[in-house]
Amino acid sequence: MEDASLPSYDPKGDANETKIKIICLGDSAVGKSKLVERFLMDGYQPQQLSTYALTLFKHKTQVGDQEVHVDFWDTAGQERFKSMHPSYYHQAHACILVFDVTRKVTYKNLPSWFTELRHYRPEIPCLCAANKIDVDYSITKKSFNFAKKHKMPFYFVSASDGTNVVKCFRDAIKAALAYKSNSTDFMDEIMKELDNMTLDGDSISSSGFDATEQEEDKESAAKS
């Protein structure tokens, strides 16, 4: 039974008004909150859901002729327990999966977060954001196999200087709307863009980021 204290995203008010929920996932201190704040700047209204140790960032925007009310959900530190309360995933329309390019462990933990996401929300679009590229921009010459393996739109971002933050979040809003309206047009389009990308530079596995995935793939192959 749905908890009455949680927002609901099912009811539709005006015909041109839509409510969507976008969640952010990833390890502690990868910059999830900072990315949301960077996108919204001064135009957000944070709301604490103390019962669930969550924070909502409310945002209004226009997509075509639709007025869209977006709730960006932030973990507020709950991710330290390596698992989120099921209410975090309830009725989510899209997910932004974030890791910190300066800490390899946050990349290695992406499969665990993705598995939990798919347990609760098997089909919602998921976008992957590599944050803190401002520390060393040469990281953008690397390719990250996790996103490619799971066919996720991938973004090099910086909450510090704003690089690609607006694009990532606007694409997440479009993907959430496409999912809610049962339309795959947007995701098909962005997947084509991803497939057509030319990946420059060496594989990130050379610096150890994809070691965990490679070992898991080897184990799976051996078992089969």
Given for the second form:
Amino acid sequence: MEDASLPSYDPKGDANETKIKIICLGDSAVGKSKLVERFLMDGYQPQQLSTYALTLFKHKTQVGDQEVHVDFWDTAGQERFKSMHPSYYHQAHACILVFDVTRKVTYKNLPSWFTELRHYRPEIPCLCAANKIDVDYSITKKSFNFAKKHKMPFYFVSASDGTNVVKCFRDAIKAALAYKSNSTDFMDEIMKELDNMTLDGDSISSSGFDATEQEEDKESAAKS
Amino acid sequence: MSESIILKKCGVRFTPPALIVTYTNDVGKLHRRTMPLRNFNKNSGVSRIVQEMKENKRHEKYLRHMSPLQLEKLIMILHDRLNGISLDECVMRNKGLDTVDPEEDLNKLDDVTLKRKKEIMDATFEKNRKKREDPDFKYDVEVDFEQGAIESCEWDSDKESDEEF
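Given the form predicted on its own above, produce the structure of the same protein in the form predicted in complex with the partner chain.
After this comes the whole thing, all chains and molecules, with the earlier chain placed first.
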């Protein structure tokens, strides 16, 4: 169903280790890669998948007693076609939607990115990052309706001076984990069912998260 | 040779195509160097030529003092001129490439032009950048912008605004 050389983010997982996929979306030159690089500082090993026009940044972190392997997916030019290959969205657990506060057109293109995202991933958490606020801080006095309208958590960030980058990415990881532990996307449900058929009943209990706690996480991520 | 040189001026020659730089060497003596662009014609790709010049062992010690943007600019001018564009127009086009128009959709640009726009934006990025080595560097910088009078961004109230915003 998917190409063998792209990683898989199997819905099941053992209790203390889990794998999540977070995608970055937005126009050319809004600073998607720069944001990921700022969050990871030197602790990253980017993996170029040039045939797919994408870059994978692998990151390991601890959330509570969970070891979490996060793959950040970043575009490598594919965004110029105003559309991403479906494999980019496949199995994603959260999305960071980025625009550049110095270039209006990048804001105006958000709806088309968001529509495409929702076509493939109707329910994953989506966070909105307004990047490059270091160019003119007065922009932070303004409100941007798009994020509000779609009830997305909104962050004024700067990959350059670091403002709110870590907060935004940590919230994205939390939201992705919460989503993974009680995903309701139809396709994921089907995938789980398929797994059920080939495995024995006992080994497919969900990832061992406490569902209530995760729900709270999801809420707090959405509020911030 | 590891002499330290300081570039003074750079320019181009159209026939035959060449890059020309003047520089002073470690004892302050002024020199001029002409770097012919062999096999350069109107169909040559700008980024390929830029790459070839950067990698050329004989030119490397001069060109590494030139900003990549400048090098690209000069080669772009040569390229445009060979394609029959007037000198004035070449220069104008280049000026346009040096600024980022906030209304311009960069998704629609070719690779070379997009790369140049990114280089311009990178300059701002580097200028405001807090590096790990900086004494006041902090990994997690949290700023709450929620307080204070918030006005809605004029980008939301355009005529062109549709249902989506």
